[in-house]
Amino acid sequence: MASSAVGVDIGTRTITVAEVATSRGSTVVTNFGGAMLPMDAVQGGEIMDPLEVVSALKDLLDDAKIKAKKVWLGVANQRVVVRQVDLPWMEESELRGSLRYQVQEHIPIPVEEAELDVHIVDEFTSDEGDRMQRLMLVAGHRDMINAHVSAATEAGLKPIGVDLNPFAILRAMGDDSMLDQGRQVLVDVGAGVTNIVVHQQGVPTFVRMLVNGGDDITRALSSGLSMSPEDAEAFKRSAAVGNTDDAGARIVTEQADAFIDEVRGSLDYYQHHQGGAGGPQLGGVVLSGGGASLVGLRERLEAALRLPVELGDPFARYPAKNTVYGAEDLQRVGPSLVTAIGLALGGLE
């Protein structure tokens, strides 16, 4: 197991990068950053402009002063796809060997294009008596993690993994312990992705990867109000869902609600196919990502859920070792961090 790890996101809008260390039998955080990138040199979670992604994360390396170089990535995007899949059991070695040849038929993606990676969620005897097992499969195009590994790599990075975003911020904030409630769902709101994730004592049972968030609200905003990019980004941050005062509040406020739907949809029909009004119930949600910054978000989910939701904290489980903010400005920053923090953890393991 190793003592440190760093974990690098590379998000639409920004990059975060994070270190971890184990000290004294806990995990802590020993170093954080984030940079801004420029317009579309990502876009839906897709390295568009190579150098410019390049440029933004040699520059960060610098300002945190990030000295290792062995990283771990993470992906999330429409060209990555997550599917749960039930197969006969086999031991987890054998599992990964032949997967390759056992799951063309569940995702849409040429085997020979994709990387693959498998998570075991549940084993459990079939009607025939059978053992099986279902599995969290996921599947990426080559090229686009590709694309990431370059990028890091062009800055002075070894990448030695690549994770599932989604799968980071489970690590990074997943509760596991039972919810007498129900199970925990994770909402993490990027620029350009939304990343939902319901678990149950840390094991996943949901995955959806929406190509919605915070830019869908700056888009609209530019368009509306005749504004630049940069100008709508500043309106935003300064606006709060729910008030509809005047054209760009209620602008702000109709893309927030438009994105909420997307979030209950997906709740709703993660429910129904798990068996309906006699399904699993839903406990609570955690919010984090650069987008649950955006004032009013929290409350307004909280009251179309109708479930309780919190904003997501990492500093709370991992404290932050020897840094200059004070406990008010980690916890404004810690929800951008929750993906790059959870990356980092993986390279614990």
Ligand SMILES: Nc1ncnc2c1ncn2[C@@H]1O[C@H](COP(=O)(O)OP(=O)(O)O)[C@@H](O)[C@H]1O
Contents of the next structure:
Amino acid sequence: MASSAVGVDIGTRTITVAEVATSRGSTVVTNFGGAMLPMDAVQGGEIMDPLEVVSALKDLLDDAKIKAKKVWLGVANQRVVVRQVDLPWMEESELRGSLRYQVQEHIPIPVEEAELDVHIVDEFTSDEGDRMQRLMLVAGHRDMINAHVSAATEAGLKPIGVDLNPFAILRAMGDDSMLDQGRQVLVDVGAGVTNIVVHQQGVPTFVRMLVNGGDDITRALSSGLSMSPEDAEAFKRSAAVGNTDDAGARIVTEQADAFIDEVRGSLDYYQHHQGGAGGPQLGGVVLSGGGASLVGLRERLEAALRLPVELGDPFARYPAKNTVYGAEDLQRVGPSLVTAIGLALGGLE
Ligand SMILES: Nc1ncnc2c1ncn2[C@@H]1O[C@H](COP(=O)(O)OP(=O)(O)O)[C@@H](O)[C@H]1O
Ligand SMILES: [Mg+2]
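Return the structure block for the form predicted in complex with the named molecule; the form predicted on its own was the one displayed.
Let us now look at the entire complex, which starts with that chain.
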């Protein structure tokens, strides 16, 4: 088991890095940082302009003084899919060895072009009396994953693993202390991708990567008010969801509501497609990602979902060590570091 690890989250607008370390049973964040990416270098979580990504990542590693080379990367975009699949039970080693030959019908990517990963979610007996297992199958286009790996490599890093961002978010923020009220939902709002995870005691039971995020609002403001993207971004950061006083405020509120509808639709789908009348009970939501900072979003989501929604604070669980940031700053930046911290935590396992 490694005693420290680094996660690198190449997002749509921001690259974030986090380094975690364990000693004597406690885990702390020893280093973190973030750098903005130029517009369109990454779209919907996919690298479009590798040179821009490499240069931003190099600068970030210098600024954050990250010395370690071995890093964990994450992906979340439309070229990776997660499917729930039921297969006859078998030993895990046999399952992993034969996965390629068993799953083509379940994924929209030719297996020859896919990287596969699997999480065992449950074991059950079929109506016919056969021992079965329920799996969360992840399949990503190999060239998309390679683009992430080579960007990190070009920046001087040695990627040792690629994880799905939703799993990283679950690792960083998953908490079962409210299980008696229902399952916990994690919603991480990025610029171009929003990751949704429902879990039960740390085991993911639902994963959805929406290609919606904070930048939808910025874009709508920019076109609706004929503003530059920079001005639209600044406008958004001073706006509040729920306000309808002027044209700009109405755009923000409309866009946020459309976004909330997407999240609610995903959770409705999940509840209706998971066994039993009414589906699993949901207990509460933890909101993270840079988009979670939009003023009023948390309250609006809470009202729409009729569930308690809290802002994720990864530093409450994994304190920041040797940082120049004060408590208030850590609370402000914490939500946008959840993915990078979760990726790093995966490296400790
Ligand atoms: N204070 C804020 N108010 C509203 N939106 C914000 C704020 N800070 C960041 N955002 C939004 O968060 C998004 C970036 O979140 P982040 O998690 O860094 O995304 P990604 O990892 O996809 O690049 C952008 O859409 C940005 O506009
Ligand atoms: Mg991010």
